[in-house]
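Next up is one chain by itself, shown in structure tokens, the form predicted on its own.
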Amino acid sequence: MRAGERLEPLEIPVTRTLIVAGAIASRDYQDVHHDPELARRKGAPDVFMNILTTNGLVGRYVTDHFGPTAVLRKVAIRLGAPNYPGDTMVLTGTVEEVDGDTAVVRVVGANGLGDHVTGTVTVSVPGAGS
């Protein structure tokens, strides 16, 4: 772990399955998650993803770089550009500091309209600073 070091970009497949199912999970019946009319009639072209979702994926993309021990202290993510079904985000981040085992890790997710998400994660992994 260093201050620098690139994580593998990450493509996950914006699926309609996938942003239903991640706003029943999280438990937001908000109908702009799972009802394509009602979307559109509040002014969305199609339901787009929850920030819970968002939140766990890429709570997801830092655990899966760093291993299983791996610990996350703290989120903290600005939404942006929808994510629709039938689009691509890109998960990708870079360890801005390091002190012992714990790293600060900046995150982007970017789709066809733009950026999703920004924001950093603070993360432990034990042994890591030895």
Contents of the next structure:
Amino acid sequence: MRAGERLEPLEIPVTRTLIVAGAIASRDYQDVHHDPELARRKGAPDVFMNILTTNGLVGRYVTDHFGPTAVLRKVAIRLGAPNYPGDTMVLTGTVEEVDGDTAVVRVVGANGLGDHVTGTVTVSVPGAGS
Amino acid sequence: MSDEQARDGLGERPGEDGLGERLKEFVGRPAAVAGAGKDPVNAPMIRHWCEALGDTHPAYTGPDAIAPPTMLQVWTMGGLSGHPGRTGAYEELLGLLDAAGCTAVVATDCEQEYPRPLRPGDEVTFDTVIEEVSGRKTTRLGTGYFVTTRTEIRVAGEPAGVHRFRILKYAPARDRNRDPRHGGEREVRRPQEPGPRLRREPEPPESPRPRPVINRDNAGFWQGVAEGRLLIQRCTGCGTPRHPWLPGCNACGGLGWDTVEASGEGTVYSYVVVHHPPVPGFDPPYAVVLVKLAEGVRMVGDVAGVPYDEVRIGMPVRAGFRRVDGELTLPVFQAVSEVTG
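Give me the form predicted together with its partner chain now, not the form predicted on its own.
Complete assembly follows, chain above in first position.
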């Protein structure tokens, strides 16, 4: 674990199933996350991923990289281009700073339209600082 | 009529934000007091979440499982049965926005801190405060207001999480047809609008980037670009370089010309940042620059290698070429860093 370290990119195929399963698992019943007709009436061409799912995927990306002992401390994300069905989101990350066994990782999730999510994740990995 | 046209989607004139003033009064007021999670933290909800997200982290299963920290907000969600813990103030705020036509909502930011893990059996309580309400904003989705709340989550009185959340409550923009972010099949049909627009146009399969218009006057320029050369016209009468390509010389009126290949060195002469309107193939905001080339002509283009809001007049750039898709290559300017190391 060192500043400048790059995380292996992770490709997330954005399927309808992922969007709907993520919305339901997060108890988010906003129609734009499961009903294409109502999503269109609100100005979107299709359903799109909810922020809780994105948040969970960003967390997963970082813990996948740092392994079974990794503990998330903070996750701060901002959404940009929506994640629509049929797209692929590619998560990339860079370790920005390391303090003992805690690292701050800058994460970007890009899809075909641009950056879906940008953010930082603070993660502790016991023993990694020694 | 002009009075009507001067009003925006929410019925307000430019510079006016009466609704925004009313909304500001909600800042600092509680949105939820002593709210309680509908279910204790529990293994089935954790499993559903992990399955949906493909998260196989071992800490989230087994007898000592913790909940994925990013599930924090899940434990406070109202679900289909609503939010009984909400205060009148928050309902009133949302109601004012709904009444103004801001019926749609989209989350934009989420910041969470996890001072301690949540485990099955934990019963969460929470307090939420309305932290910030923006002025009226016009976005790609429509016109509305950003509302930020901050929620503190506790278990048995002990801090277990902080959750700052920003939403945009907005009046949906009517015309999505030209928005590149809303890709896929372009819906051109509008029910009240008969005539030739009653059709669906399939999105071009290739990149939606607009094609340059190539004609007899400028074909040589695009031929050069295809070969990776930036060609400038030069009057064979008076020697004045010119760009964009034209049949005659603005200096002497001469019709004879040849070309010189640009060195590619230049500086930003001027620029604008485009936020709106959206154009297929472009992702606003972006900077459009007017570059003064070393040969003396100016050329409009895109500058890469620097964020749109860091483009400055006088910035040195170098011309290069970007292959946009199978059949289109465009010249692009690359910011040249002045200091290295």
